[in-house]
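Form predicted alone, single chain, as structure tokens, below.
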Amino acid sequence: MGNLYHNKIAQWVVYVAFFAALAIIPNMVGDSFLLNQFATYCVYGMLALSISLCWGFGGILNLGQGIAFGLGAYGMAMTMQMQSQTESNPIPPFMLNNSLDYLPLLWQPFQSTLLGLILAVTVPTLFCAAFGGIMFRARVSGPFFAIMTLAMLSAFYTIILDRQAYTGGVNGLTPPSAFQFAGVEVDPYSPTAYWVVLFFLTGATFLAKLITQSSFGLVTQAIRDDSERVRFLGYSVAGYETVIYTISGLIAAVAGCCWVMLVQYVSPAQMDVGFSLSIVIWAAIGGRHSLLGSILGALIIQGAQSYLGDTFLATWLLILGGFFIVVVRFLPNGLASLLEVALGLLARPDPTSSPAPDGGRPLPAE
């Protein structure tokens, strides 16, 4: 019997039965804040999912996948404070406050949330396809890509922060009001919130797993372990990366989305350099070869630090420092890896047991 950790159909039914237990939450949570928490740690785990698509299966280290995630929460920002302008007074307050006495050219397509709601998830989508298929083409990968995507980040920080009159600067934005859709205010504390984030959740771990499962996984994944075999078969390696790069990236932009709809705030903070590691922190930590590994591990670090930072304070920082260098060192697959080996544990034959009639080999599994 082999190894019930790589069986596709186990791998499903757990996936289902994960996303079940998620779903029961809202019924067993009354604190309305709490579910807030809960909904805001479901980001986190699409964050870490992206991650581990990008860089546990493509290969690809991304430090700067708070691009997409930021440019998205700042798209979704812009739309819900446009809801709250009216064409009497369609100026945000804090342009007002810099002086700008005119609504700029691009704050106008978000008086359509439609249209905002798109641009906030294509525009990120789009930025990673064109970054990405620059990099690879010049065949730019590993820790070089890494350092390239870390100075990007930078770059969209000090772009962020400098233009005040127009992104809010170090104060970000801050829309008045919960996101309306069709008519319906989406209170960031109700139950409607937290099912519209676990279903982007699901959505993406499912299709992530099946982009993991397809032919287009497999080279990927071939392309991760040695690049040069791949591209002397006859494929465009470029091609798969940037595909696998920017699907992450729609992925990260769409949790954005859904940050800003949970906390009704946005600023630079969500482009910072430490914020991008953490993310990375989390897909190590979980399994990075793991989608629902990953997810496992934003879960368990950032209900950790809502929990533990509270108590320890700047040692927070220490302890999680201290857990993750335990992990790369003994763990290097991530705790993931522990049920894997938990598995093939039970999946080894029986010493005890008589030997098989053809010589002392076992006979072959059903």
Given for the second form:
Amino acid sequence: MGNLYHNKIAQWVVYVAFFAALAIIPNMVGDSFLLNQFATYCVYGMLALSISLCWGFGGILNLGQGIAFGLGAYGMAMTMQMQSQTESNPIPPFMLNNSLDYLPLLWQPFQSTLLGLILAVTVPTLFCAAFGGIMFRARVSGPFFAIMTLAMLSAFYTIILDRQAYTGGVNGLTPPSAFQFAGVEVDPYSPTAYWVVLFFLTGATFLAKLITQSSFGLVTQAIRDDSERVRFLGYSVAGYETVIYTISGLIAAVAGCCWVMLVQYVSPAQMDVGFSLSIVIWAAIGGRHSLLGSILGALIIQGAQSYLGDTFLATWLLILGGFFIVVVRFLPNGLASLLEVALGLLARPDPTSSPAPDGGRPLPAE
Amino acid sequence: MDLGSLLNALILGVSIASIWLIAALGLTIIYGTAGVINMAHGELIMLGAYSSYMLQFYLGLPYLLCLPASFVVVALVGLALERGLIRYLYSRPLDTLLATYGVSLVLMQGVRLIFGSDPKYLAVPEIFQSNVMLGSVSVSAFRIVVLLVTVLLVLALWLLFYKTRFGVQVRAVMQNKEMAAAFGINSGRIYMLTFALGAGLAGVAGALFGVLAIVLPTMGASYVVQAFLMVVVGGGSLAGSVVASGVTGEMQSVFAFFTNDTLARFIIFVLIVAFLRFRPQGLFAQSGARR
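Moving on from the form predicted alone, kindly provide the form predicted in complex with the partner chain as a structure.
Complete assembly follows, chain above in first position.
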């Protein structure tokens, strides 16, 4: 028997059990405020998942995941804002405050909820496809790509801050009423909102899991380990990198939409460098080579952060930073690799296999 | 078209360029030599400002002496950082980026816990607080001090790298670490010293920025992305960073003259990304292979 950690059936069992556990939370938690909190953690989990997919499995360190998240969030906030505008009052109040007395072209598609939702998801995804495509074809990779994503993130941050009449500037957008879809209002504090978020988290996780276990996922992992060799084998490295980066952006965009649905608020802070880096921290501490590990990293870190509250925030961030350094230094694959080692010790060594199978870190499916 | 105010913008551009350059100098040394992406650079700048503040407040050190003193203090912090953490990560560039981000969190929150979140101010001699007329342009005297310090530091670094034995060793390690080691150069020691030097330069920048802006635990975060882009556009060499800061500083000032500050910054970010798409190695690529 090999290491249970690498056993695909065992992995799927754990995944199903994890999401089943998440699914019974609304039955356990009566407090609607707490349920809303849990739902936002699930959104953070989705973000960590998207980073795990492109960084842990594709080797692309993306410090600008806030771009896709923020664009998705702004798209959703614009849709929700337009839902509360009526025929007689078609222009959002903040625009009037900025002496804009007509609805800009940028905002007009968001009058339709369906079109707004489609745009909120497709615009960031297409941006990732275009940006990734251009960069990866120029063979920009590694730390260099990370810096480019930082630059791009800062660019979006400044333009949103600057175009106050269109984006609400530093105040952001605060849609006054809850999201309505097909005549139904999705109260952010209701179990319905939680179910919606959980549905997307589960869907994204199973999609990501299937991708990593497919032959496509194997190639991306090979690119992560040695992109030159894969290129010499005749694969289009840029193509694979673009696709995995785009899928990751798509997941982040959906997370952005869910987040605004839950908190009814978006501001440039969601495109702050610090927020995008904290997504990377969740995935790194949880274990970037494990989708579930990354999600758990986000849930635990964000859960602990809000549990400790604002009074201990400085101390908490100090501890988090120190812990992060220790993880990067001694446990590059995060806490999930501890489980991998522990299960490996439990597994009986197979006498037929060649000795020292761990010599060059065999390619795990997870 | 008002030529006079465009001239103003150009003169202001030199000042902006000197600020960006001094923020990027330390990073250039560290990235250029060891290839380390030091995300804690902004916090080292912040530490420079706080050490000047402490020296002034507790020891009553005159401001001009605070500059070299901050260099020493932050260089020692950099030395400890390199010995304690960075040296284990030279073979994992992405992990140095992450670990130094952890360091930046620790430094920022540590300073916040010790000094609180309220702003501190650095006192400067009277003469620096006045304005100086340069032709038709009124420039704050302190911005000229920043410019002078930047020029002096660039000259000193050029002398250090191109006219001393240490400089030859650094450039040898930069070009080929193994070959340099084969010739008896202790590359670990070179990395350690360059990291300390780069950190010290951040300290000087911090002592200057503490006067230009207020001293806050979060003050470093606003410089780090900007400084990185200067280094990457320049290609990691000293001359590259000088040219990159000069050009982008002027562009920032001129674009801001036609639009506004934030929009100018946006245009520059986009232009830099487009530039690096076509020239990923930067303006002046390093000779020799690294890694």
